[in-house]
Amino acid sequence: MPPTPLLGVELSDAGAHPAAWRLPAADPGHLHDPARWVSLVRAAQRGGLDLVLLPGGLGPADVDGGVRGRLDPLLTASFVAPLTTGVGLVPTVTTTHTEPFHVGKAVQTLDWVSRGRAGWEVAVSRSPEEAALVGRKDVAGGALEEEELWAEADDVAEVVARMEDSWEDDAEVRDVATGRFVDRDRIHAVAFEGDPFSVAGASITPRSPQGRPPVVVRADSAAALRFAARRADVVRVPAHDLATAVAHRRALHRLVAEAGRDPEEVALLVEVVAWLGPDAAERRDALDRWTPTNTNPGTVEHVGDAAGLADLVGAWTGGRDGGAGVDGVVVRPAVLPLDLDALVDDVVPLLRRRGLRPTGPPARTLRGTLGLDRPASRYARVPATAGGAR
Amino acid sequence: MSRRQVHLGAHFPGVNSTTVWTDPRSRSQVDLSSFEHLARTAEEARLDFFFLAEGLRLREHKGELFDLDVVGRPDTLPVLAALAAVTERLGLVGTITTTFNEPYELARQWATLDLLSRGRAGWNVVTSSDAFHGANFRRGGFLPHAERYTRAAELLDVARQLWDAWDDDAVAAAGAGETFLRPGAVRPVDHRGRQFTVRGEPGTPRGPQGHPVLFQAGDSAEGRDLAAREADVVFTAHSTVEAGQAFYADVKGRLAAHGRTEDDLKVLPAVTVVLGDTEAEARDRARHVREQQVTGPAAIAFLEQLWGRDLTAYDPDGPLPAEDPEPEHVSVTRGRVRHHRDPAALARQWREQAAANRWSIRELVIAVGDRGGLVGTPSSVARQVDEAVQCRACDGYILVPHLTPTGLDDVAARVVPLLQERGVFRADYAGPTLRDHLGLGPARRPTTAPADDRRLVAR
């Protein structure tokens, strides 16, 4: 784990708010915008933030009176890799009914096109509207079962998983003198067969930047904090209050134990909805009228200076004076580019002044700004040193 | 009357004999930054289009990973919309499967790299049967040959009425309205098909084009039927003018039937280039080219698809083997079309033209796998090109190098600005979509027929 807490922010529609496009300052002209989505980028990544969470389903829209139409996270994210340095990029990637070679390769290939940056946040779709648009699965019955959604998501991340092992990292070989351009022993076969699917092949994508991009999940059902304590690098919950953060960290601390692997390398981030500046309760209320969002108590929401904001998160992640004890903050700015603007511009000098940003440059890959280790491929047998002649 | 005008593509060094990585010159086929150095030069030069093709599963050969040819690469779609990102002009096409694929996940991320690339898309339409590629995936090898092309011309179907449920201007001004979208700008989809079910309102705005410009690979009747129906694009192999004229009269000569004229369909070949200050020297250097293709293990592997059998314990500098090759025909190699008839009749051939011409294994491979393309000086290329386009043996070229990923730079360099002064090439863009670039109409749209309508008139 990083020595000061993660911050992350989510970019989506034209803020957490579902009637931030009602204001003029969201320009919702210009929400389905190239431009906007490299500006907003571009934003976090000069206030050295961690991460962005680019989310979004399959279907047109999350919530009533809220933005329809979206991109597709994946895509928005790799067209902003080669304009952005150092930031993460975490789309969100649906697994329920993409083909999981499909999912494999894509996260791979952010991997390459941003140079080490990519994560990808492993998302089910509960939605029969999506379900219907898609097509392939039959939604008569209604809403899909969750325990299966995620059992599903479980074969996808592990397909992927091997995916990313499949190419050790020196199975390119380029031997003139015998003509062979790969060893192909040092490629491996996924063989993964499953129900409803199964994979036989590798990856067509050699072994990415960072070997496995960090799996984040939103855990927000008991079935998805058990998927996240086996799956995940980073797991990012909503909680209301420290009590609630308290408890969430300690089941999937449990869980994540239970699994077989070290509560110390997966990172727990609460939620914020952040509204910053001296108008803030002002556009919330304005905004409540067109939609109420009281409808959603899980979330912490912070409205006003950002000293408060920086505050919080001191308080959230601090291990010890009652602190949460959290390894970071997710904020999800109410309107955007204002909520965000102010956070990069007002709160992180703050942080840094606290001791509770990093103060160097940010690290090369994702897995670094996490402190994870770039893992070797699981079908290593050999050093990479050792081999060379078949 | 105006010269009729060239369109030129530039193909990404793909995964197949053709690319040489031998050469200290080759670089990665996976790091962005090739992919970039190919855009950059194509958009520099002002052609048409990027174009990239599709892995679906490693090649195998013996029953193990063919490894003798470049093989990794990486995903088609995100490696389009990050060239979108570092280009402003230059169309971004991608070769993407309609067999492994919904209409409904397609139709969202074709849309989203025609926004993000603001109006640059273009997909080439594809369809695969085989098993040995369905192993990777939840359909698996199900559906028969023939059915390959029905199931595309659905999905095909289902993805313009996506792309149409969506107005152009769908998001109401300033936000101050009751909603996000102006009333009755998006319309849900019901489409109940064959293929495919699917109903509702799509999720990804109208592209500027519309539509992706679309692109068609298949030579059979089916093949040549769905581009003269369906397709802006069609990419071929005749390289030659006469198979070429005959080809481009056979696939435009059915465009009338759908009620389109010959500018609506472009025919574009794929051909390698290989140049040189001499004809002499670019011969000689098309023929380094073929030698470096084809290695000694390369050319035993090359005869292992038609022998059907093991053939490693002959010399690639000797004669061809005296057995004919396996009476059943058994297909060696997975994952790369190869069609041969009758193998023995063939074998047959290559002996005999190996004994006349005093041909090793290599030589008769270096020989009968070349298929040709544009090798001379730079205006002879040019007017090749040229004449090619105004006897109507096709509408320009799909660019295939050599070499990832600097094989274009000298075409960008040497040959493109004769054409330019041939007045058969543009000197700017003229537009900034790749419907633009290639002459063709706007998107066919059809919404103002009921929705049941709809479906015929897009057929």
Contents of the next structure:
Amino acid sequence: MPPTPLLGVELSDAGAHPAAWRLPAADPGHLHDPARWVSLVRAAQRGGLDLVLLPGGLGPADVDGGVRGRLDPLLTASFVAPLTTGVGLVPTVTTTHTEPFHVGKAVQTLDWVSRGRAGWEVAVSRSPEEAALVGRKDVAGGALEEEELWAEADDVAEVVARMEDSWEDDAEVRDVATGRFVDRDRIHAVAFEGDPFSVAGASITPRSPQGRPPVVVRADSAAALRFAARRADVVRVPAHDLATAVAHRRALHRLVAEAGRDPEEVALLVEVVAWLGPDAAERRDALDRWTPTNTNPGTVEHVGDAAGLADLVGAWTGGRDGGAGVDGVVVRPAVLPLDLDALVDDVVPLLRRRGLRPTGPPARTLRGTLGLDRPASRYARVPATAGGAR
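Now show me the form predicted on its own; what you just gave was the form predicted in complex with its partner chain.
No partner chains or extra molecules come along with it, only the chain itself.
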């Protein structure tokens, strides 16, 4: 685990508040402009943030008074990747109704085009409407139960991991004299048999810079938390108070240990909705008059100045004096780009002065940022050296 708390940011629509698009500062005419997404990620890069999370789903966002329509997060991340550096890129990937082969090669491709900064947030689709969108007819009642959804996600994660390993690191021999580009003995069939899918062959994408891009899970249910314990490198959770965060941390550590993994290799991040600046409370009141959120953003909320958010990060990530001892936070700016810029320009410098952010250059890969070694391929006859990146 890194020596300082991890700091991520979720970039969603015009911001975490559904009515954020109604503010001129959100520039609602360019919400789907790819240049806007490059600008937002570059802001996170300017602040030395660890990871950017790009949410999304199979269906259109459907919040009363909110933005309708989204770009595909994985494709957006792939567009942004070559135009940015340093910060990890973590798009949401819905595993329900999605062919795991396509998921695997797309995540591997993102890792290549980002030069080792890719992760992917595993999500499930709970709605009958989304099942209908893809024409899935084998789902009774139009939607799977929570346990079934995460069991299917577990199968997809297993297939993707096997695909990521299916090319050994030295499978490309590029022998000009013989015309042999690959060593076929170092490319392995996934050979997964499951329900409702089976995958027989290898990935079409060579092993990527990180080997296995980190898996992120938003653990918003007991089944999601159990999946996260088996598969995730980063788990993010909503929590209204320190006691809830402590309970999440203890439950996750117990489940990770029961899954035979080291709890110290799985980071737990708490979500924080942030309204920053001298007009933060007024903006919140104005947007709530348009689209009430019933003063409940679903997790802890900070409305106020940069020092207050820095205090919150210190308290929640500290393990002493009543702190929650979590490994970091995911900030959800209430209004983009206002609260993102304030996070980067005002909060991050405070965190650095308090020793809560690194002062050196970012790691070369997202796994490096998370303090994770590069894993050897499970098929490798001679394990690759851990810790390096191509």
